[in-house]
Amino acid sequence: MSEEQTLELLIGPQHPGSGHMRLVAEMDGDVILNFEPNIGYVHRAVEKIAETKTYVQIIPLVERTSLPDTANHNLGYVLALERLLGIDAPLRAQYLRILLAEINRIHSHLYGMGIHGNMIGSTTMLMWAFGDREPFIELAQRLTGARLSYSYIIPGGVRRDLPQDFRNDALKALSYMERRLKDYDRIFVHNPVTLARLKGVGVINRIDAARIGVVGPNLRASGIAYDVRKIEPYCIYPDLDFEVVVRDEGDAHARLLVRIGEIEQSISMIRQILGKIPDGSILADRYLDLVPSRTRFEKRSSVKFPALFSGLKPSKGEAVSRVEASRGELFHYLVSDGSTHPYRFRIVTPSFKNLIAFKHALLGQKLADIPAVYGSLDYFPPEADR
C-alpha cells in the first residue's frame, strides 16, 4: 500500500486517554495497520537512584514504580534482599505480608477496572470501582499506617502486627465486595454496550501470548495458566487453597473477566489467612535485639526504621526474586559488593513485559478500539518507565 493511502496518527503523551505514553498508529481509514507504543515520558530512574541509597532506603523507592500495587513491589524487593542477607521472616510475618499483598491486589484490579470503564464511556464503572477500593485501602491503612505507599515489609519481617478488630472489619469488607461483584456483572461486565466494545476485540491467541511474553491476567486470559504463586510459590502461598483464573478467548472481555475472577480468589485467600494466621514474632530474631521494646516496635512510631537497618551490609553476591504482582510476574535482581548500598539493581516489571501486547492486540482493529484494548491490558505507564 502506498504512503498516500495511509495516515500516521499520534496519540499522546498529553492526551488524557494515553496515560502519559505516546501511541503511534498507522491508519488506513479507521483500520490500524501498525501500532507502536512510545514510552519514556514518566521515567523515574529507580534502578540508578537505588544504587546511591542504602538497602532500607530503597524500600519506599521501589513502591513508586506502581502506586496501585505497592505491596507486591515492596515484597519482591525485600525477598531478594533477604536472600542476600541469608534470613527468613517468621511465619506470622509471612502471613501478614501475603494478607497485605492480596488486599492490594483487590484494590489494584478495581483501579484498573475503573479506568477501563471510563475509557469506554462507563463513568458509573469508574465511580463504583474507585469507591469500592476505599474499604480495602482503609484496611491497608489500618494495617500499615499509610493509604498507598506502605513500606510495610522490611528485611526479616513486617513493621506492625494486626490491629485490634482488624479481622472483623476485613470480613465485612470481603462480604461487601462479593455482593458488589454481582452488581458489576449486571451494570458493566455483561452490559450489551460493554460486550459490543470488548468481545472479539484485541484478541491475543495462546500461541502469540506465549511467544511475545505477556504476563499476568493478560496471559491467563489467553488460556495459559501461568502464575508465579503456583509455579514458584513463595511465602505462605503453598498453604493457601486458590485457583489460577484462566480464560480461552484472549480478547478484551476475557481480560476483564480474569481480573474479576482474581478478586474472588483474593477474597478467598484473605479469609483463609485470617482464619489460620499463627501466633509468634513479626520480626526475625537477629533484629529483635536491636529494638528497644517489643511493644514500642509494634507501635511503629517510636522506632526509626531507616536508622534500625541503615547499617545493613550483605555479603558480596547476587540474588533474584520473582513474585506475582497484580499485573503479572515481577522480577528483582540485586548485586552486592559488600557495602551499604547495592552495586547493581534491576527491576523487570509486568507492565514493561505487557507493553508489546499493544501492537499484537490492535493490528487490524478500528481506531475506536484503542481505548477498549488499552484499558483491558491494565497497563500502568510509570511501572514500565521505572
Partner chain sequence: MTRVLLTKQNGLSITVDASKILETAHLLKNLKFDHVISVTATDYPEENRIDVIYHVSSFEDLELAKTILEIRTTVSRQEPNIHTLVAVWPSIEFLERETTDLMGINFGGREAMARLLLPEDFEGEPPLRKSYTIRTEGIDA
Given for the second form:
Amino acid sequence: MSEEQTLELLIGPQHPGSGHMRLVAEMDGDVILNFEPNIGYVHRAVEKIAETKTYVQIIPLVERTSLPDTANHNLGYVLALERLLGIDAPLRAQYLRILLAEINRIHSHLYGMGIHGNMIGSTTMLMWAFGDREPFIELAQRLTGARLSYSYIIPGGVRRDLPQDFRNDALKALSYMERRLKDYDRIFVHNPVTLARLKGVGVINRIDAARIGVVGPNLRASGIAYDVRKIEPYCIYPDLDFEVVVRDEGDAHARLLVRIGEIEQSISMIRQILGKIPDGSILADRYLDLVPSRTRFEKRSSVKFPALFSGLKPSKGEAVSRVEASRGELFHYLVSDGSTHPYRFRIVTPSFKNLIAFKHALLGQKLADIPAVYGSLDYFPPEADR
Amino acid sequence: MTRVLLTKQNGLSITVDASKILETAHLLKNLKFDHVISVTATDYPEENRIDVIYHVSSFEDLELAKTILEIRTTVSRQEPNIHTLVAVWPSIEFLERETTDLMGINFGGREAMARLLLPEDFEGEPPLRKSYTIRTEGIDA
Amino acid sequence: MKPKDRRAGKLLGLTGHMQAIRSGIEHIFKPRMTVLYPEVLQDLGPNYRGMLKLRIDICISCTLCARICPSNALKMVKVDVRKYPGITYQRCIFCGFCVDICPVDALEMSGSHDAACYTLGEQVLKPEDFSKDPVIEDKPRVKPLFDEKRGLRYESC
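Having seen the form predicted on its own, please provide the structure of the form predicted together with its partner chain.
Let's see the whole complex now, leading with the same chain.
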C-alpha cells in the first residue's frame, strides 16, 4: 500500500484564470490545505522609476499600476503631492475630480464583475459588463480626452472643464445602468447557478478580515463599515449623501453584492454632483497666474500648464494620502528632499493588501472554488505588483 | 529613546529604537491599532542608515481609524536587521516580504521566505537602495 | 433538509433559471453597442487626445514639451541652427502634457490614434515629419449618442 501524501498543485502563471501570478495549492484530494500566491510577474518597480521622474511626470506613471482604476490612483497621488506643495484645488475642480472618480468606480466594478462572471462560466455576464462599461468610458473620454489613462487630475485642479451636453449624456447613461442592474440581477447575480457557486464559499469572517487587513469591498462584505470616503473624507465627499454598503456574510456572493450596491451609490453620487456642481475656476489661482495671458483666456475649456510644471519643487518634507479606490484603500507616501524628483515614493495598492485574502479564504475549499473566490476578490495583478 | 510627534495632518508619529519595535507593536495592538497599512524603508546612504516606517491604523475602532499612526525606526545599511511583526499584525506579511526584496531588510524571527516580487534567482543590490542606479535620458535626441 | 423544503428550494431554483433564460432571450432581439471596426471608425470627438502635430512655424524651441514628457517620447532635434521637438510613437502615451504646457500652442492633438506602420523606424518622426498632418483614414465614421434604453447608439456622420 502506498503512503498517503498531499499534492502541490501549481496554477498559473500562464493566465488560465490565475491572472499574472502563480498560485501554489497544497491539495488533499480535492480539498485545499494550504494556499500560497506567488506574485511579481508584472512588477515594474514604479517606486524606483518615480525617483527618476519629476512630480508631474509621475501622474501617468501611477495610473499604469491599475489601468481599470486610473482616476482614483491619479487622485490619491495628487492629494499627497498637493499636501507637500501646500495647495488646494478650487471647489469646481474638486467636484470634477470626484465625478471622474465615481464614473471610474462604476466601470471598474463592471470590469471586475465581468471577469468574475467569466471565471465561473457565465460568459454572458462578461460580455454584458464589458459592453456596459462603454457608455461610462465614453463619458470619461468626453471629459478627459482619453478612454482609460486619464491623467486628468493635476496639482491645483483638473485639466478640462465639463463639455457641453455632458450633464444630459451622463443622466442618460445612469438611467441605462440602473435598468441594466435589474437585468444583471436576473441573469447573473441571483441566478441559481451563481448562488450555488458563490454562497458560503470563500468566507472571511469579521474578525479575520480586520486581522489580515483586507480592504475595500472585500472588507465591507465581512461586516466592517470602513470606507475612506467616510472615515477621512477628501475633496467633496462630506457634501455628498451616500451610504457605505456593508454585508455580514463575508462570502464570495456578499462581495459581489457589495460591488453592485456601490455601483448604485456611485450612480446616486454622480446625480448629486451634476445637480450641484458650482461655477468657477478649475485650476488654483497660484498656477493660473503663471500661464502666459496669450493662451490663458482662450475659448477652449482646458487649462494650460504653467512652465513650472516641468520641474515642480515642493519644500522638504513628507506627506501621506489615502483614498478609497475601486478595490479599496490606496495609500501614498511621498518624501521630498526639496529637489524636482521625490526622494522616496511609496505606494500601497488595494490589490496588494487583498493578496493575503487568498491565503485565508481558500483554506478548506474545493479546487473548483478557486476561480469563484479569485473573481470575487476583484484582484488585479498589475495593481498588486506595481 | 522614544519620541512622540504630532505631524501636520493630525497624525501621530512615534520614533523608537529598532530593538523596541516588537514591544511597541504589542502596546499599540492593545490600543486597538489592528492592521498595518504600509511598511516603507527609505535609504540614506550618506548617513549610513535606512529608515523603516510603519503606518498603522484600525478597522475595529472607526474613531481610531481616522488616524494613521506612524512608527519610525532606523537600522544600519550594513546590518539591516529588525524583528518581524508578523505575529502581532498578520496583515504585515506581504509588506515585510516586499521590503526584504526591494530594500534588503532582514526581518528576523520569521521563517525564510522565497522572493515575492523579484525573480527567484535575483542577486545583487536591492533595487530600491540609492546605490542601485537606473539609466535616465536627457531631452536631446 | 426536510423533503418539503427541498421541494421549495427546487421550485425557487426553477423560477430563477426561467427568469435568467427569459432575460437572455429578450436580449437576442435588442440592438448591440457595436462598431464594425476597422471598416467603420468611431468619431472620437473634438477633445480626444490622439496623435500629435507640430506647427514648426510658431515653435519657439523652449524645450518645455521635451522636459515634461513622462516617457521620453519627445526629444529636441537639431534642424539647421535651432532645435525642434521630434516624436517617437514607440514611446508616446498620449497624455497630452506637451500640448498643455506649450506656451505658444505649437502642438496640437488630432482625433486619430490608429495609424499603422510597416517598420519601427517609421514611428520615429523628425521635426519636419512631425509637422505633417497625422494620417487620418478615409472610412465611414459613426458618432456615439447616449440613449437611456440602449446605452449608446451609433449614428453615421
